[in-house]
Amino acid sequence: MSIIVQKFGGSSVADAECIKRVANRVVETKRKGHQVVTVVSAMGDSTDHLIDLAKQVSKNPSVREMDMLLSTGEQVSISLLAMAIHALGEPVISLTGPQAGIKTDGVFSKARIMDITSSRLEKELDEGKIVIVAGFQGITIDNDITTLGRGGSDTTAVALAAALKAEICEIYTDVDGVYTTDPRLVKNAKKLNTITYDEMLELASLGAQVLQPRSVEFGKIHKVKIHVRSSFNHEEGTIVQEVSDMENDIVVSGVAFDKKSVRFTVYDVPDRPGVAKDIFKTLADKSINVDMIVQISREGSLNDITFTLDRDQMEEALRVMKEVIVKIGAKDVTCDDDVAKVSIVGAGMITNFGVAADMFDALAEEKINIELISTSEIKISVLVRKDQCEKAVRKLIDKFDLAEDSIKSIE
């Protein structure tokens, strides 16, 4: 019997009726002759509710205790789903991340999966049970509970699929698949039937919220076939996998945007070896992820260094950078959160020339000023003013023919 791993997000298990709907879907898969492992997120907005509770009792709760708290949300979901499946007459068991053998490093709130001991899972499957696993969590070598960060249930599901050598990992969400841009914002975005790991990884890391970037990375490393589809219908979604004979006739596959970018600029940085290392290693040691980086030479032996990061890390990064500029002898550091990152992604860029020129030309037609540029083989990202993000996305969707019909406004 082939193993199928299914993951259902918070909106899919938001209430009792949703949980019953998911239970029917899981049982349907089992009765088609598959062994089923189902990964579940916390119900609806329950994680946000737990965070609010924590803030009410402490202004600065420890990350360890936050992980202990937030891991309970998934435990509610898995037990309720197991009850619903049992009511349908199928043998089932719910397991927390630690019970499922998910071992992580010790970075609370952003832990990475280091290993999965799958013997318990295999035993339960061999006994004919549907196995429900709590997403988003694991355990350290010191037996501390950890969480994997927002969207971590995606990573749990793909990692379990890799460990169990599953036939496929199905990621159920509230959209019908992967689109050329967010269909909840641009109503007539095209749905993609297939997308490569590299394209999906770029889109996910650039702001597309369909999959967590680490889950795509896991899928690519372990060659896990991922099917992104809706939990509210039975339509085929989007397959994420490597396609060796892919013809790159589609130059641009999608447009991603991120309104949570913040631009930092460090002024009058001494031009000497090791200074950039001091800046970015200090940020890395605090688990602060940096994205776009530009260095501008000034007169004499000074430079300005500009980089972007996520708004959620802005306050911590600013605190760190105020200490760093004293250490390296820089003049000042500023941050600007009134910016947005807009990106185009496509494997076809590798063999097609002039894509960057087309992008810049399209933005120029709309009088959108580009403040930073970052590129790779299959992506081009630009930083623009936040109030121009909508216009930029709409124009690029039009420029690269990524809509089903006429362009509609982002709501």
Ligand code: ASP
Second form
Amino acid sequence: MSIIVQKFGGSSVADAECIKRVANRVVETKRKGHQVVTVVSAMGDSTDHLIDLAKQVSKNPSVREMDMLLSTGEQVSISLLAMAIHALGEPVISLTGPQAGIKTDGVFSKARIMDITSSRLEKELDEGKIVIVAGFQGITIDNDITTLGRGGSDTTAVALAAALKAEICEIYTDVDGVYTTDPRLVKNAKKLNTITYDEMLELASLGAQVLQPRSVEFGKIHKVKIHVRSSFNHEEGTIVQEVSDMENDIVVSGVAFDKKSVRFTVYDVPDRPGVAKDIFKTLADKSINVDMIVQISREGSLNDITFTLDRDQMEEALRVMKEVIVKIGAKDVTCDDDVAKVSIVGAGMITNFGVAADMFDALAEEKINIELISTSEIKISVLVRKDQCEKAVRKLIDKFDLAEDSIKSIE
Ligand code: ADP
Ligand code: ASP
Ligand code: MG
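Please move on to the form predicted in complex with the ligand, as the form predicted alone is already shown.
What follows is the whole complex; the chain from before opens it.
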């Protein structure tokens, strides 16, 4: 019997009615003759509410206790979903991440799955039960509960699909699939029937929230077929797989944007070997992830170094950088969070020249100033002022022909 892993995000289990609808959908899949493992996120915005609560009791909550707290959100939804499925007459059991055998490293708040011991899951499936697993969580070798970073239930689902050699991993969400850009921003963005793992990984890493980047990485490594689709209808969504039907004729597949980028500039950095190492190794040692990096040569023996990172790490990075500038003898460091990163992604860029020129041309037409540029084989990112982000995305959707003719409605 084939195994199907289904994941339902927070908006799909936001209230009792939603949970009952998900229960019906899960039972429907089981009754078609599949073994079903269902991963769920916390209800609606409950993870955000838990984070707010923590901030009310402590300015700087311990990361271990944060994971202890946040993991409870998913435990609420698994038990409620199991009750709703039970009420429909199907055998079912809910399991937390640890009970499902999900072992992680010890990096609280962004732990990585190291291993899945699937014996309990297999036993329950063999007994004919639907198994509901709490997303976003696991357990360390020392028995501490961890969480996998925001959006981590996607990764739980894909990792379980890999461990159980499932036929498919279905990610049910509040949009009909993966679009050429966020359909909430551009109402006539086009839905993609297929997308490659590489393109999806870039889009997700560059700000498209629809899948957690780590889940796509997992999918690619373990060749898990991922189907992103709506939990509110039965339309086909988007298949994430190795080769995309569109790969050959489409140069740019999508536009991503990230309003959480922060720009750091270090002024008057002495021009000698080892300074870049001092800056970026110190940041890396604190698990601060740096993104775009540009060094601007000035006259004499001084440079300015500019880079971007995520706003969540801004305060810590600033603290670290204030110490680093003293060590390397730089003049000053500033940070600016009034910026956004806008990126175009497409596997077809490798073989098509002039895509960057087309992108810059489009932005120039809108009089949008580009502050930083970074490229890889299949993406080009630019940093712009935050208030120009939406204009830039719309223009690029237009320029690369990524809009649908008719405007759809979104739940
Ligand atoms: P869930 O709660 O189901 O995990 P998320 O909010 O994490 O859902 O992800 C779904 C959201 O991702 C959509 O509501 C949409 O606004 C956003 N999104 C951003 N970029 C894209 C894209 N390119 N295609 C589809 N959705 C996108
Ligand atoms: N509940 C977690 C979050 O809000 C995990 C998830 O939804 O995937 O980030
Ligand atoms: Mg999500």
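Positions refer to the first chain, counted from 1. Rigid core (definition): largest C-alpha set, two forms, superposition within 1.5 Å. Here the structure is a predicted model, which is why all the values come from computation and not from measurement.
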Open item on the list: Is residue 272 displaced by at least 2 Å at its C-alpha between these two forms when the rigid core is overlaid?
Closed with: yes
